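Starting off, we have a lone chain in the form predicted alone, written out as structure tokens.
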Amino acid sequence: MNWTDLQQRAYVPYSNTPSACVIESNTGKVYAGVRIENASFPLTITEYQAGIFGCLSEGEIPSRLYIPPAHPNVPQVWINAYSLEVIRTEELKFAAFADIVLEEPVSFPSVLRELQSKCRIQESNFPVSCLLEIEPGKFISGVNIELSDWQLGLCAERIALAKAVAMGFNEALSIHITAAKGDFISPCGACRQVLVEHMPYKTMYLYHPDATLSEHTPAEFLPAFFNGKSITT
């Protein structure tokens, strides 16, 4: 794996700018990160939201941040958060990222229940959890991870969407959603806007508090949605 082999997997169709970083955790296991813009220009993720939340959503702890030499600086706020050391580097010496690809489970309500002890919801404590389907019986979690600075946190949805683009996943099948609180269990309007530029018609099953599970497509929680064809033609 080289530079240019991982911002390929970047997703920029109105940039055409693709970036990438590499998070190493504090156990030495690595995670890719890339752009993924949206037609919605402020909810595009940046590759340091991937790669980070990429890592702590796995259990880890994100110690260095690997970039390219001609790579921007890295916003202050991201090495403060995490005590991050930033290494520029030609190349990446890593023999493989971290496995992330989970079996399809036996009971996806209690593996989506388990998935929460790694949220970091310190400013919510509102627990939420998914899990991608990215090739048929296989997945990648999500969980919401927050920091101080609302904005720059992501919802769970978010982060599995991220974490498969960066490991080369560009099709998503379905996705499992779950919160521990609530009524009934639904995206934000900013992970709708997200999903429905990948999935619009894929089949989301949100699992409610209450035991019940609807299904749905994020096209219909998004009716006429914006897709971003008007941008890049």
Ligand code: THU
The other form holds:
Amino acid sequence: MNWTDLQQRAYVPYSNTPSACVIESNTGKVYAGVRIENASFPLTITEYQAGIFGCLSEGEIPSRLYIPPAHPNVPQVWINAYSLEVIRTEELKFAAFADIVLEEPVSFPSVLRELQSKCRIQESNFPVSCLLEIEPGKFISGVNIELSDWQLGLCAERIALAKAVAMGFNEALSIHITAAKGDFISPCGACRQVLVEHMPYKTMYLYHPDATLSEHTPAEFLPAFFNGKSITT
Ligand code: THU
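Follow the form predicted alone with the form predicted together with the ligand, if you could.
Full assembly next; the chain just shown is listed first.
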């Protein structure tokens, strides 16, 4: 893997400015992060969120952040939050990124519940987990991750999508989502806007706390959605 190949995984149809970073955990596991723009500016997922949260969502602690030589300076907030060592390097010398692809679970609700041990929810105490289907029967997990700066956190759904795109999977097939509390599991407005850009008519399986399951699509949950394609075509 070199920077050019990794940067090509970024989803930047609006600015055409691809960005990537690599996170190494304190046990030496390596995670990719790429920028994922959204037609709605502030919903853009940065390469830092993608890489750092991808690492944390796998239960690993980020330790080093690698960027290419011409990359802008890393915002101090990310360096401070996880005491990261920033390394500018031309070459990426890793054998492989950590394997984050999961087989289809026998029981979605129980695997989703187990995943919630990886949530970092010190502010809300509201655990959310999901499994994004990236190829038939293959999944990438997401859990919600918070910082004391609330604005920097990211929902489970967007973390799963960021992990998938950074690993080169661009065709999400479905998403299975649960939360431990509440009456009706319902992706937030920001997640709806991001999911509608990547998988408007794919199924969202919602596992409600009363053990019922309902099926919807991002488009159904965001009527008359703003279509990013109107900008790029
Ligand atoms: N959250 C999700 O992970 N997904 C959603 O769709 C709704 C909200 C998280 C974000 C935050 O960590 C907590 O739930 C409360 O908003």
